[in-house]
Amino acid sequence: MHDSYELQQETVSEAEAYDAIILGAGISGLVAASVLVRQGNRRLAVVDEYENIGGNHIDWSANGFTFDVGSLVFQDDSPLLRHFPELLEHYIHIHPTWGRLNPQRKVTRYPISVADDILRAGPLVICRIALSVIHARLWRGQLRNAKDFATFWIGSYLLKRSGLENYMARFYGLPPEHIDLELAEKRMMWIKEHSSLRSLLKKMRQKKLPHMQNKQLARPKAGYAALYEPARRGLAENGVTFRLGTQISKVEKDEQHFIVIPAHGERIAAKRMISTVPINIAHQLCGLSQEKPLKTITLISLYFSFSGDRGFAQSILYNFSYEAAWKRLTIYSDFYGRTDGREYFAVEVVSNDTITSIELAEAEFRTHVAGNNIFTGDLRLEGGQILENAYPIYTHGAPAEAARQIERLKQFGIESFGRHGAFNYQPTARVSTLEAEWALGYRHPEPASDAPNRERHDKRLELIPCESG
């Protein structure tokens, strides 16, 4: 025992040692650091595996072409410009517009079109709709699960017909009727206010989207590395060290430190240890066992050219049809411009047990735009990535169990919190802002105009996932 003891000492006393060590350098790491430097702290570590900054907010570029994981688009009155004001200079200006491809095999309006998926279907369908609804109202049982919250709100013959369950099953990784209902609860309460008459009313009366008084950004051509360069200088100025590229072999702990032993390089040691990485990863880093391990969702991107007829005008376009995995893209070229006439986009496609490889993917999408008459002309396969722990997957329990992994990483000492910290869906770079930011007690003045109009916008862009935050 006392031998041990005097080993821990001699690793601590060899150790760099820091104030604080921050795992992961995604949006939640770099506020986490940002707020520690403000509380006082003057010399922080940020350990990340990735040789960038950002997470999963990751770029990739070839033949004068520059993709993103994932879709994601920023706004200029989010909180993380308070943190990180350097960044807005950096990001474009862009006017995103948002469709989907419905079962019916029109691109429409998204999430759900009135006139489209109600008014133009029919006085058959819209009886069959009404009368679904009313059944779902009066003959309700206990809520269980997602669809059940749905079909609740919208009937099951509308749930159906709009697509929005296979979406749901797409974007959640399985089934709608396993997805945890406090999931469900939290981030699909669009369903439910817009589900009353009155806004239904509302929206067959309502030609556009309403308009958004704040800005919608995207990163630099450039890429990502580009837009956060500024903010790891800035937080480097203040004593954040970054260690980028560092594959972590495991966290040690004594009566007092942390320490992190990664497989090549030197070990740091801090008091205190702030974890923004999955779960699973944190309990296998600490030699923590888990009787049910965390599912999380492997993404798929493809990155494609294409010159031709693509057959819609949104940037954006969400796949609600009955068939194939893909569940999103985003046509760059919108925001960036066309590249030696080309148009380029990204795929984003759900790996399951059929689909788990580019070439797969890839096939799979030829099949289903051709069918669809969408990307008529030359379509050109440029690249694509699979990225693991893109973001986690809701089955029934999940949340409670992970809140209890994350009680016993607290009694480990450490603090874990973000999406993947807290297995927590995080929409967009602004929530994860204040999320951390109250996960360290940290209370940033925001003015009282901004929280109407916050509000609004999160609740716009709930479906419109931050998958590489």
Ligand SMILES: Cc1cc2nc3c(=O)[nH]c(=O)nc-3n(C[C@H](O)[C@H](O)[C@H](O)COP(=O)(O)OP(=O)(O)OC[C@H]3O[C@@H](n4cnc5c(N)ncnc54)[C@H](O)[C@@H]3O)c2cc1C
Second form
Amino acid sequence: MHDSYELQQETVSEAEAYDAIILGAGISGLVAASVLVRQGNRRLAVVDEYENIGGNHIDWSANGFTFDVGSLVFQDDSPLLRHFPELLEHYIHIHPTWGRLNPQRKVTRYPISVADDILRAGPLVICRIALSVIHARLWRGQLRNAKDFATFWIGSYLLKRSGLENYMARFYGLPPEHIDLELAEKRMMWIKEHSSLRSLLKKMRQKKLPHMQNKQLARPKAGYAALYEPARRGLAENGVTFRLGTQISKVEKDEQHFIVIPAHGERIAAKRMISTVPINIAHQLCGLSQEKPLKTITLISLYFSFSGDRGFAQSILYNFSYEAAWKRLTIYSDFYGRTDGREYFAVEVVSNDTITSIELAEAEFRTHVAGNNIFTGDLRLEGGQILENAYPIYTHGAPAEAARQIERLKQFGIESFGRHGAFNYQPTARVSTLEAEWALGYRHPEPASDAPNRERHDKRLELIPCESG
Ligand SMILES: Cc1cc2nc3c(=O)[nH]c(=O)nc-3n(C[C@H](O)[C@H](O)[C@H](O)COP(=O)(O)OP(=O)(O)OC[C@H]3O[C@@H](n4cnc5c(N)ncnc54)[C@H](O)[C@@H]3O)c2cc1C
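Would you mind giving the form predicted in complex with the named molecule, to go alongside the form predicted alone above?
Shown next: the complete complex, the earlier chain at its head.
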């Protein structure tokens, strides 16, 4: 019997002792479990309040329609598949295309169209764009926030005219002048890449890259539970116990162990605790005071079916217009086929002071699309969902505050990482996997043939933020 188990029996009756407890069964928690198994741990517990694993990979189905909470696209060269290769056969292969509704009411290229946003705008607009870029480059002050960063690269006129400024506000839940510069430098390098003279010249000299070899994937029509079940089974066979649908009341600590006390049922204990749940929640559970709670986005998802003329061909459409809180929509019938002849799609709406419910979000979306001549026909709301803690909001100083709070959890003995556990905007399961591996000091013995493909893919992610949540 394990030493910690013996000790546990003395100090915490009724409790089982695990090598480690992982809070959260999202991608970060699942990869953490896989890594810990590979590192020799034999008894692990993964605890989550959701009934299913996969975290915020959430689907919703009714009346033959099937939707995701947001635009969730995966790739067949994802490092997640090195942990769970058994998932690959369950995805479906899709061919998504991305577009953007611009402030001039046109559906065009995402994230920016040189033809529509610049060249076809006429000589006056071209001159204004050029002057504004020259002004921004010559009179560069200190870059303090995301707006300064974007202005420096494309000028204030194009930033406004392209709708990028509005999209940033929608996406991050804050006006860009309030978004931390660190995030801009981390996640918006594509602006720099598209607009610096040196990179443009480099691109012109470069031979065309071979076509991306990875496949775009979506979950099976049956949903995420069906997709992730083989991963759950594989981990369970290797000593991982899943405690799903568990409301945790608190986490206590004695000299040797962390003890998770659920609202109902048995408590469990382990020498090691890993948290991938939001930092705010980890603090509350451990009874640690938090002077400044970290802010997160609440996402409202609207699920529509539609019959008529949708007005554009792309399967994923971003809202860069000046109005409305919806940020992106995904036409799921392009991936799974129509139901009873109807198309269907999910709309992601970032909740704000005025858009606080499904009804308000729906009303605003309907008005907005009618004004932009898209979805002309019979638009029917099939359902909706509200997801709290969808992703972090990077107000000024938030990353530094998050680092302090993670350090506090570390002092308490908890290793915290993941999209919420590190307050780190991880756009994809790919990034979550790599960061979980890194946090646990694990290097996957990767086959050499995979390396160039991955490098190319990661580069694309930086350039085109289309696969992000
Ligand atoms: C709208 C949206 C779109 C996305 N699009 C893509 C995409 O196109 N491609 C892609 O690869 N990835 C996408 N992602 C997300 C990306 O996969 C994330 O990087 C990943 O989901 C983060 O995983 P995580 O485990 O860190 O966090 P999460 O998935 O958020 O998991 C955290 C877990 O903690 C649990 N938890 C929280 N509080 C408690 C508590 N008190 N007690 C117990 N458990 C708790 C939650 O239930 C959840 O299961 C998207 C995500 C969203 C939300």
